[in-house]
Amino acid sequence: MIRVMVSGANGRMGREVLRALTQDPECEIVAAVDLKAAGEDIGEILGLGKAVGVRLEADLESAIREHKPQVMVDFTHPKAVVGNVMTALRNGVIPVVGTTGITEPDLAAIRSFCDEHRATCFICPNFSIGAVLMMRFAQEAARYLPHCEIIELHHDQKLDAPSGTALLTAKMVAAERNGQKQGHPDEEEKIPGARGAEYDGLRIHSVRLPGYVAHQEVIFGGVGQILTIRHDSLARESFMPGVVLACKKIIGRQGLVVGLDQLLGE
């Protein structure tokens, strides 16, 4: 049994993680941390109609030291996630991170810590297996159709833009484009930002509206043709198989691992 702690356990994603882990025979939830509803049993939070013996706690480090998890799943807040990751790493716990908004300098610091202390950390912009395939297909398409734009659409409570998935997709596509320039050189934005954010010559557009969960399309343009690769997560349950898989597959790895594709096929 893999001993798992959930950080941000009372959030929308956190509750789904709790539900998924309670149903997996290879994982055991030993602790749950959230500033809200501290003291409540996770069985009550999930509406199971009974207590399961794991109560929400408010302090991450004390919970780690008391319950000694092997893995910490984190779906919290961009401003809190790096501190949570470092707390876990210092205490010998493997973070499995779905919180987005981690900066490149933060990634570098986490990688450096893992290398220096022979620690392990897994950071994933998108736990949906379909989204991973979408990014792979987009990277392949960029070799032949380098003119590309990305549109990502999320619910209006998402705190960061562009999404981590869009940024990773852009990075993967850019690696195949060899500094491709696109669009008219004299293009003028009559309203700043109308053409979206720029990443290595391609454009990323972020949509935030109620009703969406997580969606992305990558549009490639060529002579006389358009190719659109799109993925839609219609419910948060779509991320759970990837979360559970990561909790299992990350055991035994070393260093900073980024992206679910690094664990698929093993």
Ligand code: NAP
The other form holds:
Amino acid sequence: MIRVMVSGANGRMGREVLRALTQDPECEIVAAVDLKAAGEDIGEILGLGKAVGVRLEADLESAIREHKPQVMVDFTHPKAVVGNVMTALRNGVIPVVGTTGITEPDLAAIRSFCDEHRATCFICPNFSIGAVLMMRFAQEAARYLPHCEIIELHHDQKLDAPSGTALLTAKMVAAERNGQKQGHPDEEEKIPGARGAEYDGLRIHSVRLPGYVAHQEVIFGGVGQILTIRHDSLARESFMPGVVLACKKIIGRQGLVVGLDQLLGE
Ligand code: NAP
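Now that we've seen the form predicted on its own, could you pull up the form predicted together with the named molecule?
Okay, now the whole complex, with that chain kicking things off.
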């Protein structure tokens, strides 16, 4: 059994993670941490109608020391995640991180901590298999159709923009484009931001509306043709097989591992 702690356990994603882990025969939830509702049994949170003996706690470090998890799944807040990751790493726990908004300097710091201390960390901007394939196909398409823009669409409670998935997609596409310039050189924005955010010459547009879960289109333009690669996460359950797989496959790895594709097919 893999001893798993969930950080952000009372959030939208955290509750799904609790539900998914309780159904997996190889994983055991040993602790659940969240800022709100400390003290409730996770059975109440999930509406199971019975207590399961794991109560929400507010302090990550003391929960780690008391319950000794092997893995910490984190779906919290862009401002909290790096602190949580470092607390887990310092205490010998492997973070499996879904929280987005981690900056490149923070990633570099996590990587060097892992290298220096022979520790392990998994960071995954998107746990759904369809989104991983979307990114892989987009990278392939960019070799032949380098003119590209990304539209990502999420629910209106999302805190970071652009999404971690859009950023990772942009990075993967940019790696194939060799600094491709696109659009008219004299283009003028009549309202600042009209052309979206820029990543290495590639535009990213972020839509935030109630009703969406997590969606992305990667649009490639060529002479007389358009290729659109689209992925839709219609429910948060779409991320759960990836989260559970990561809890299992990350054990035995070393260093910072980024992206679900790194764990697939092993
Ligand atoms: P959410 O509903 O706001 O849940 C976050 C939870 O974490 C809240 O209960 C929050 O408590 C709690 N929290 C905040 N800081 C904490 C800390 N320091 N320690 C412990 N708990 C803390 O957000 P969500 O929709 O679940 O999304 C969470 C993150 O996952 C976001 O960054 C989102 O972009 C990301 N996400 C990733 C994927 C993926 O596949 N990688 C998929 C979907 C979402 P309060 O409410 O009291 O602040």
